[in-house]
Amino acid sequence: MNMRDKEKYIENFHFPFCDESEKYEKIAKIGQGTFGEVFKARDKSNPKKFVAMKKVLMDNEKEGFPITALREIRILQLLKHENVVNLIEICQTKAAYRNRYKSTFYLVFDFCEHDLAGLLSNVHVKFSLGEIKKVVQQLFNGLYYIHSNKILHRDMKAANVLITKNGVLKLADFGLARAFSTNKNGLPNRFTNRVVTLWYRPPELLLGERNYGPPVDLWGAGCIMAEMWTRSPIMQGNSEQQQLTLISQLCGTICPQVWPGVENLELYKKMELPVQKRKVKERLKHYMKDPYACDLLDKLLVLDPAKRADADTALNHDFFWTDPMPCDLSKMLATHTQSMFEYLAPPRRPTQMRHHSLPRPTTSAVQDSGYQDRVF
């Protein structure tokens, strides 16, 4: 097949299971990173019906489909629950003489209004201690359910978590995912730890541990609740060495008196660890107030994977059980009609902080916060 002939072929061929994209009008870009560009659209079908399209990134078109697109696209398939985003479908752009006979491939989600790390960026969105607890509630609903079915989500952060303006959320963002099992012929698993965003990164992952499971992710949940309070992410690490220093000096010294096992992890000598005492409760109470919060939380940021709460146990926790309780958002969100994202939100200046302590419980804390993302 000469060149002319296998680009009419391409032009003509068409995919039974994938819609072209031009039956979406792109409203708006509401996302952009490391994985790529978020767009809200509208369904030309249906003008009432918004949905959100993740461009798929092909770097390396000559290797085919990605296949970390793949791995999410059957994750999300696998995955149906009211506390993580559905994917609708996945569509392309008609490959023509225009986009040199390649076709661009998109997710398509349900949309949500807005991001936690969006609503956390605006001074004039306010929680009421039972709407925290709704929030924190659902969030472990959905690791719960993704747990359950073997599926570590490896990106927990604020911006990574989609709130409906119903008040729903979903756990969003699959492109890290992976599935793990427990250790296959007692050969330990070998996983990379070159995932979640540092800010969120659990001990272990920073120390080299490569056989892991759920508790990365609840080091990541309990992080995120402790921004419902603090209003910006509690441990700002510019590298690996100094996310650790932020871990100590909150949580406590990393050592095998407190972690055993730590000390047989690839960079445990390679790390500076600081002797530090643990202060979660005591450097967060000013800002949580609840004893039960600040409880949680405590089970939630253990430096010891194996003793940390997993979703259930903090599914179980007082916190959610004792007045107030969990209550509707939609009321509270109903009074804010613009969408917001992280990515909308206006540039915050970064924060001095001073001795790497958490910025003094005010407005302008919530103001100036620094919110850069920072993967590595």
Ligand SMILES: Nc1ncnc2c1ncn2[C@@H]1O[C@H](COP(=O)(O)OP(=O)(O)OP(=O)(O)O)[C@@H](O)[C@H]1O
The other form holds:
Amino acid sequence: MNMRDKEKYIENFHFPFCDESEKYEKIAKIGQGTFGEVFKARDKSNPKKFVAMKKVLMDNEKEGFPITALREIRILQLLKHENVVNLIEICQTKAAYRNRYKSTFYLVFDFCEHDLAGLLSNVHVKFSLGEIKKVVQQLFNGLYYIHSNKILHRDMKAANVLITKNGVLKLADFGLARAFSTNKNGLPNRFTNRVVTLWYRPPELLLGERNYGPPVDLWGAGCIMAEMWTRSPIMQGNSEQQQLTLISQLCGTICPQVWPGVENLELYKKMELPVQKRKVKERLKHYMKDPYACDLLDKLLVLDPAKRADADTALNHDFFWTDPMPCDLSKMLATHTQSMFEYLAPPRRPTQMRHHSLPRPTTSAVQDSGYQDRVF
Ligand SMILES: Nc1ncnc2c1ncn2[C@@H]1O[C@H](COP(=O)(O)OP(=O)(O)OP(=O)(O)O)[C@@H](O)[C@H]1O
Ligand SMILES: [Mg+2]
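Output block for the form predicted together with the ligand, input the form predicted alone:
The next block holds the full complex; its first chain is the one shown before.
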């Protein structure tokens, strides 16, 4: 085949199961992640249907389709649940002269109107206690489902939690997710510990644990839960050491008395682990007020992953089974007509670290848009 024939062949080739991205019309950019851009788009054949298109970054790929994207797709194809974002299909631009015969691939999802980071940074969005319970309950429902299917999310954070206009929560961004199984033939797992955004990273990962499991996601879920009240991430470290310090200041000394075996973790002796009193309830009660909420958070932000509550235990907690009961969010969300995404919120101002206090509820720096500075 000569060059021209080859090009013609590529141009005319139709990948089975992979429609052309032309069938969607891009409306706006709504996200920019490490792995590419995300767009809101409309289905041309059904103008009422909106989707989110996540571009697969191919720039550094010499070997074809990136393995990380393949992994994300495989996992998303496996997971089908009310509280997990739904992958509709993969589509691609047509290979042609103008793109040097390299198509761009997109993951196409059902569109969700908001992400939790966007909602929490807007002061006009006010959650009642029943509404907070509904968000947190759906978060644990999603985690219960993915963990039952032997998938770890590994990037829990408010921006990766989507909320539809009907108030249905969807876990999203499975770009770092992986399958797990409990140690085959007695050998410990050796997963990478370079996962999870620093502010949501659990102490076992910060100390170099590679044989970890679902508790890593429950730590992040605890941080997100607290954020429903504080409206900004509760531990904003700017280095791994500082993150461990902030964790110790809130959750108490990291030591073998509360966490048997911690002394065997690779970085236990290399990191500075300050001696501190545990103050989870004491410090969060000013924000959370509800004693059941404080109690559940206290069971999630547990240093020893073996003692941390799992999704099932969390779902059975009295927090979800006492008045006010979890209640529908759609009415409250209906009062907000604009989509709220972290990407569209104004950038945070440079982090001002407060080592000894949590963010204070304040209304300063509220801008006209209603977006609030999320770092206090
Ligand atoms: N289905 C969807 N509906 C609406 N918005 C979405 C959807 N999927 C993703 N987004 C938006 O795009 C953002 C980035 O998407 P995602 O987290 O999947 O990509 P990413 O590149 O892995 O991001 P990052 O590296 O920043 O975590 C999300 O935080 C969310 O605001
Ligand atoms: Mg993300």
